[in-house]
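First, one chain by itself in structure tokens, the form predicted alone.
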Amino acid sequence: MSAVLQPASVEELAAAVRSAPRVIATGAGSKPRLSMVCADAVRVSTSRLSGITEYEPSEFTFTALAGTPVREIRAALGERGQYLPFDPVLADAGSTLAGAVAAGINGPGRWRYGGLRDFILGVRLVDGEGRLLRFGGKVVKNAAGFDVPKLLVGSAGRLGVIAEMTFKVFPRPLAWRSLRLPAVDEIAKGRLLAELGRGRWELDAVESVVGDPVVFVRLGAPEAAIDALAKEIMDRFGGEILGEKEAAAWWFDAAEFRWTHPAGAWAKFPLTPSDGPAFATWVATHPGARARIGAAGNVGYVSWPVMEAAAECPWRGVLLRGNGPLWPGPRRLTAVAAAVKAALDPVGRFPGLED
């Protein structure tokens, strides 16, 4: 890929898409496998399309351009005591808002309130014909038309180039507590994750490291209630409360994926809690692989020490960094997916769904 276009406005973005027969959108490059496509594709960078264009704290919504760094959004929301509960990942690595949507990756906090797909309200999108289209809206109560914004989550830039997005936000919890709960092996850990997931405690995050005999839990609640919740959980499962510095470091490491091999491959796999033991066994067959299970057992992440990802995967996932198929594992392309692709990119300007 020799050409890199850097439009400075939404209109220039549409013109950039129309200027070449094959294009791929790029952001900060924190998930590089998404943009590893055919050599003749022109890269359209959204880095100059940056900034929050609207923010209504009283309405709990904001609108921002595609290339806006997640850390800037996090800081602006934090000044008003608000946040995006799904913990946008790789903020310190420079991840952009559109890149987060394209990858469809959530941080530890997605367990309690849902993931990125549950918070996106509207988008402006340049389709395969170079048209600037608007889908969804800028208010929470919006039910007009197809919910195209949610289709773009995890689409890896194969359906269009995002120009602008609107999200809803939540008030930030007043207090946090993090617990470390024991689990003697992966089978016990799977049972613990399932019980925590269906419990009444409304846990903010539930994560574990494959191979470590513990589960990490985060609570977010009013100060008056959080100690009682923590005590009730530890009375039932054992464990201990993490100190503030240790807890902050652990969750930062989880959201920034600092635990992955910097020079290796990295992939995400949707799971169910019952998949945990089999997932751990599969990871153990790859020397040097590191893995974590998040969202109370509903998602797994693997990092290999080399850039070559595992050739055979029991679960269908997405490769975020490394060499190999973008979608490793078994996959069936549905007629619905093909129809959406044909509607938004009828001339095939963007990479195919399997590229």
The other form holds:
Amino acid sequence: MSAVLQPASVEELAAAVRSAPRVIATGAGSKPRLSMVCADAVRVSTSRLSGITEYEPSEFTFTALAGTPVREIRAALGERGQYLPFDPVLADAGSTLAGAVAAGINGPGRWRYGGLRDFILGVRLVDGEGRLLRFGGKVVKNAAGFDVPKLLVGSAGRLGVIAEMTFKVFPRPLAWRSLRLPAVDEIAKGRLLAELGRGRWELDAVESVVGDPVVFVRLGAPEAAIDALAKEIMDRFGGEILGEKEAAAWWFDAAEFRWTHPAGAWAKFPLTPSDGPAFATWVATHPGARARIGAAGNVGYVSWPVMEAAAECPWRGVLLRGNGPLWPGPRRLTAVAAAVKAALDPVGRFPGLED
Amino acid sequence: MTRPEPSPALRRLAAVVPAGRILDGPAQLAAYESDALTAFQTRPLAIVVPETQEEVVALVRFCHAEGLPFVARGSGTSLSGGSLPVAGGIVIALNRLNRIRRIDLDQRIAVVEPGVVNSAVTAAVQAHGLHYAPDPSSQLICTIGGNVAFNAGGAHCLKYGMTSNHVLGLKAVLATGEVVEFGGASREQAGPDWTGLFVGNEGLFGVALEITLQLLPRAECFHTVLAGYATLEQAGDAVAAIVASGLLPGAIEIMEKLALEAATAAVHAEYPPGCEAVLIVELEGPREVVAADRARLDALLAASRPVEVRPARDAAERLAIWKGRKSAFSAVGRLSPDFIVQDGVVPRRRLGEALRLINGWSREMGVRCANVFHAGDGNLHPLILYDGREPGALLRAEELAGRILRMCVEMGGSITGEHGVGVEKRDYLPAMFAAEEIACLKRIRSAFDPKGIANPGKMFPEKGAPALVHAGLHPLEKAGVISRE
Ligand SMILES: Cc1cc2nc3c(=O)[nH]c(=O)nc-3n(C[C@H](O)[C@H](O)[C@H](O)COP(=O)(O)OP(=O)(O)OC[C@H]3O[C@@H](n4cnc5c(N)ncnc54)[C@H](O)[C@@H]3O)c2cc1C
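Please supply the coordinates for the form predicted in complex with its partner chain, as a counterpart to the form predicted alone shown previously.
Zooming out: every chain and molecule, the one shown earlier first.
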């Protein structure tokens, strides 16, 4: 493996990008496929580019450097009763905030108010020519200029290196309850997910394990209201309330992806609830594969026991760990994607969109 | 009466779309000369009114081949000159592409054409307990295509976000003629968020042909409170206290005295007497949650030294509160023959300071200014009154608007929260972004539109401003159909 640069300021980050003809940014490495690119690329680590640079609880915003661990942000917000509602994943694994943005994966809580893309307000990035550029804003509402911050969500370091980000945050609900609801098979599950999504309860998270006849639901609300909501859901669909410890363990496992094969491939696929049965059937054709459905049927995660991901995928997704194309599944290459890539990275310093 | 011979470009254009789609009579052209920012007017070469997506694609490919500028247009309610025509170019009016192509209740999405009116989406799904959340106060008339191009907001942005937070995917014909599909029916994505980049492009990338919108369950219960304060500072302090408490209201709005007087005169809104400012707060959600939050909100408001607090006791009283609020701008408009509305953003904690500055300049310059704003997200909507017949009045109004925009940037905010840059604020873009950043935005624009034919002259500073003329309210405002928020 080639050298690793560790810039300690945004200016040093820009200089690091300029210093090599081929560059890939890396965070904590918790989504290793994203930075598994040609061997001659110099790795620019964000590990020393860390810290919350501004936090204004009264504005519902904070700004942090690229390598700031998600765990640190969660703790700082928690002290002021706030949170990132999309539940950034892999906090325990040391995931960095920029890594979360570049990977574009959300935790279970994304169901309620939306994902990373809905909370990112502004970015500073280093483009392929090593320029430090700022887009978006630092206030919760801003419509000036193109929405480059959103474009970077899921961009896997192919369009630029994120130096700093500003996010919107929300007050954290005061109480939580988790329920386990029965669903005899994947078809019943699909119907249950749709009904839960249309209900009046404003659920926080709706997740399930493919092949298990249950759906896990999390509620976040004021203490005085939450038991009535939980009871109504159970009266309607059956099921039970999880004990506090059991609930914490289940959501931790979900958000940390502890359920995946640690030495096997792991991928994300955007879905709709009606894809559920076909998705489950497809997963079942791979011996030892494990899968979960999140965001009430809007996303599926698969993990294989081996590093080789499925060669043929009926859905377009992103490979987070393992060997295989970065974007498995049917491709929709557009000419404009290549043109925007060239606008941000004219010399091809970062890996190509399809590498 | 004989009409001049159509230009060669027009004659070739006529071969691209079925007969009857092209309007080029003087009266027809005049109707499209402006958008809702009537101070700018430009006469286009022709208006084309396609009826199908294929016709739009053919038109854009024709424009690309000819190097002919085009401006996509929805209902022309842009407040920043976004849909102002380009001289010598065509306007592609999308109002007939107004089909709702698919509603999926299980996935809670609607797939619509760009000419569908904002409020028509909610109307189509409300029987199923769903709604489309973004609610610009022009929602009875503005189109989803226009909302997408301008990333339109409304009164509920703090909790629910803007248009971009509700667009899951879209199909568009880019200015190169390429037809692309970004995103899709899922709420999740893989790969760079092209949909997110497209929303808010101000018509500079191409024409949206089909948009996938997320629908939300309609909140079950509302608690709407109006509180009057003797001073603006007290109203501002109340907002700070609410935000600090951990409540997340659906809307937090403030109206200042001049706006209150106008609303009283216009729609017989009743406000507590002796108030400099009125605060409107709305909680929404499951009834148990609203009941719990309501107790906290009521206690906070009681402690904020209001002149009076008036909770809406039923749906009719709630609607009355919103009617006063939503009519405030057109009501203020009646106080003056002309006005411009700005929509800069300041950090919420600096709202009080921003308003003191605005009111000071207003007095000093002798230009009246009424303030109504989205206090929850720091989005100001100062309404600057002037009489266009008075020499220099428009320029003084523009001068005040400019000071306000620069103040917003200096405070760390934005020149626009939801109305877009358009023609009006293009010279202020450099106040927010460095030259290298603007150059990068332009390169992105060129990736979508290498020939610069899609809505040229908007967003980016250019030499030579379009002619400023004075004109009154948008015709639909005069008719009382829509109002400015
Ligand atoms: C009385 C009044 C109140 C308002 N209140 C609000 C408010 O509360 N919040 C808010 O955000 N805005 C508000 N606005 C501003 C305006 O309504 C919005 O900007 C709206 O989104 C414009 O929609 P439209 O259909 O009228 O678009 P137009 O004005 O016709 O077009 C606006 C822009 O969109 C582009 N465009 C239109 N259709 C397409 C398409 N299919 N593909 C690509 N580009 C396209 C145009 O080229 C233009 O640049 C208000 C305006 C008025 C007059």
